[in-house]
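A single chain comes next, written as structure tokens; it is the form predicted alone.
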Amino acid sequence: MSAHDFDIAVVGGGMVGAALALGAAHAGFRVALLERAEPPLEWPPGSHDLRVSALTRASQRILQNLGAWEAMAAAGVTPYERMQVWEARGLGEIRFDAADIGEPDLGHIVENRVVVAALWQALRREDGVEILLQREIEAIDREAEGAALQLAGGETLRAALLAGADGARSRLRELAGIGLTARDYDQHALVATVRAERGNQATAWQRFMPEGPLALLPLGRDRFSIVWTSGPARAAELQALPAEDFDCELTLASERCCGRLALEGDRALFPLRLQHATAYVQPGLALLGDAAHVIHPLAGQGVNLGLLDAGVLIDTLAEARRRGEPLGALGVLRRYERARKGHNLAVQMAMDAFKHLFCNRNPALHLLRNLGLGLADRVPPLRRGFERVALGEGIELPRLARMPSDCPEGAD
């Protein structure tokens, strides 16, 4: 039997668990970070990746601090510069615009494939995390000083803190007797690659109908990452299709807002719920990313959320080090509880009645949504606060989330 004594063992090494490996070693933590195997770091040319995040200026700022947004941009990331969300059955509508608010854009659309990989080639360099490959979990230990992860073939992996970054079905807190509350929102996403016809005009498009929303989030000059919100029927219908009759699907449901859309590549499936977990934190151990709360992807928020609670976390710890606190002090863990779950639960609640709203054939709703739509749109002010939402902003932000400058001096 061996063991491994580290500040942090990060569990799963996604977007979320490496930025949080990265980071926390960047604070000067000894990390290991357990993975079943290594991302791809490159991949054929011409390939697409179906699942893309929209990323907040926080998000951003968090990736460029990590070292990781250099490769980022080169790999490809698309700014957005301006977002229009319309109804269907009706003339509300409501047009987001990044000059609006003096900004370059509203955000950047990255295929989940570019950030892994450049925050795995940011971790390669980094001598302040080991990566452990191919590590089953068995069982967790409590410990004095933290707590131990027993792993397959006998062996024992002590730290601190363990910190579940390991997905909406996450062992670790399976292992943990973590409950959560949970509901299956009977709505599939279909996600796919399309080419339109006249670009994307550097613009998300959104189009509420009533079985669920229609995304198009712009890649490149002239792609769409499109996430079709629909019951699971309906989904399973579309995704058959042949190609040429999805075109012409897609085309109409997206009011040829860009010209005709062709699709490039497969389209996959994705179960639409909610769940959040019971309870963030225990003694020795935490949750973030989807681990701790699963959304819908209405707003694209899910891995924002992420990575601020490892933004947060990993300035808990540097707090409760200065201290002198244990790492895994469960009234240490409880501040980041504190700190994350009330907005989280709040963006949570949003999109739900969102869903709720827009997916509804309720003839007085209709009317509300309309309405609604077009008064944001005709106020300034109003439109100018969701543009700084749609940026990440209005929210106490981590150090990592934040410039340089923006930094008190001396802080670790």
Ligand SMILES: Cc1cc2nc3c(=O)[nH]c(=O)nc-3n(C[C@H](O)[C@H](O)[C@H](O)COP(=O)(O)OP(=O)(O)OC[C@H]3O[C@@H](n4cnc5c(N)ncnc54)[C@H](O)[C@@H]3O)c2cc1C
Given for the second form:
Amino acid sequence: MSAHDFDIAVVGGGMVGAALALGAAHAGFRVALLERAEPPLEWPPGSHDLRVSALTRASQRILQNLGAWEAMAAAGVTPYERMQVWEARGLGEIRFDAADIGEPDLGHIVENRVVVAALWQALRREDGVEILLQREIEAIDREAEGAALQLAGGETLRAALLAGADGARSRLRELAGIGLTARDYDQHALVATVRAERGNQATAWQRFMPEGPLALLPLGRDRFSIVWTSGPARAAELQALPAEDFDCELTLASERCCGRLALEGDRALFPLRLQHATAYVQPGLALLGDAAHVIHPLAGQGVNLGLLDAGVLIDTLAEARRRGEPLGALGVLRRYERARKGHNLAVQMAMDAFKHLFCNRNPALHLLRNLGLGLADRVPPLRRGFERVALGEGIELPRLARMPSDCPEGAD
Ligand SMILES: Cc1cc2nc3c(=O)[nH]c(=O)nc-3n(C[C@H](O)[C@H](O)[C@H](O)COP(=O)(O)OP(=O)(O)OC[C@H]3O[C@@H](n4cnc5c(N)ncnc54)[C@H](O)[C@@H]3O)c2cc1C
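Alright, leaving the form predicted alone aside, put up the form predicted in complex with the ligand.
Everything in the complex follows now, all chains and molecules, and the chain you saw is the first one.
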């Protein structure tokens, strides 16, 4: 019997934790995955998940390399070829087109349940992952070169590394005593699925208004998943409006870019918050995904960053194993933290700056926004820079996010 039951115990089987568990098992690690309940693997036809994600090319490759993309494509992913961002009550506008950079699309819009179900189907086929449901974590203990989870009912689970992918309210982070830098945005995001009279034109639309942006993310040919950000009172008012009145408000807010928009199903609200863990790692423990960082959803980057965390953590652990280093050693885990924290912080700060620049009635900032959008639209290198960011490029990618041909055999 080895000192540890597992190499890695992943807490949280959302998009990020499930990707980590699967990728780590593919890399030859013995993995335990703890999740509250198995997510639904199928659902009634015609139903919608209100939570969707805009996935970058880097995330697409991660999901392809994990063997999840095929099932996702069968369940429904929507490539978007263009993106149009414009300023309410102004002339500032910028358009991105995948054709300009020789790409088939700028990314994909996918319901979160589709991503999670595809990862869980793959997990269920994977011998290297033991799935433990409905375990309550009572405490964590540090042990020589590892850590233990004390579970309700007296069970103990030992692993060289505990990986916290348990979301914004991470229990693991709390038990480890890792603090947060956090700030409420005093904004709520209203999410819903709507049908567009003139179809979605394979375009992601974003209109900036002083109260917050309205994002229309294409689903299929004629639907959008909307993320409509505004102050809490206005968001509650929009949620409570009768459907027909809501349709009118939404159609007006979209400036009829795709004709009349009509609600299909429920509306849900998400309070928005900026959050960053003061540390990603401790001996025997690492945080990733929303457990480590929560950012404003205006550019749809949250889960994309989390999937990169997972890829980099796997690379770091594979390298440690090759060097004969303990997986939970602080020196090893600091390499992961150094590789990810700066990038996550930079994206978080950029989203924060965008939020303050665009959700603002200050006339000087209004002028700056219009000039900035106009300039970025007319200067091709600037526009291409934005397009590359949308694709998730411009940073050193983990092995899992690279094309198979970019990963020479045996390279870590
Ligand atoms: C309105 C909105 C729109 C967004 N749009 C985008 C977008 O377009 N693109 C994008 O990249 N990001 C987007 N995001 C952000 C994205 O949704 C999150 O970054 C992402 O869901 C985080 O994934 P995660 O796996 O880290 O955490 P979560 O999705 O929160 O998953 C955590 C998992 O841990 C489990 N768990 C929690 N505690 C325990 C425990 N004690 N034991 C066992 N299991 C536990 C939970 O059940 C859950 O399954 C958006 C966010 C919002 C609010």
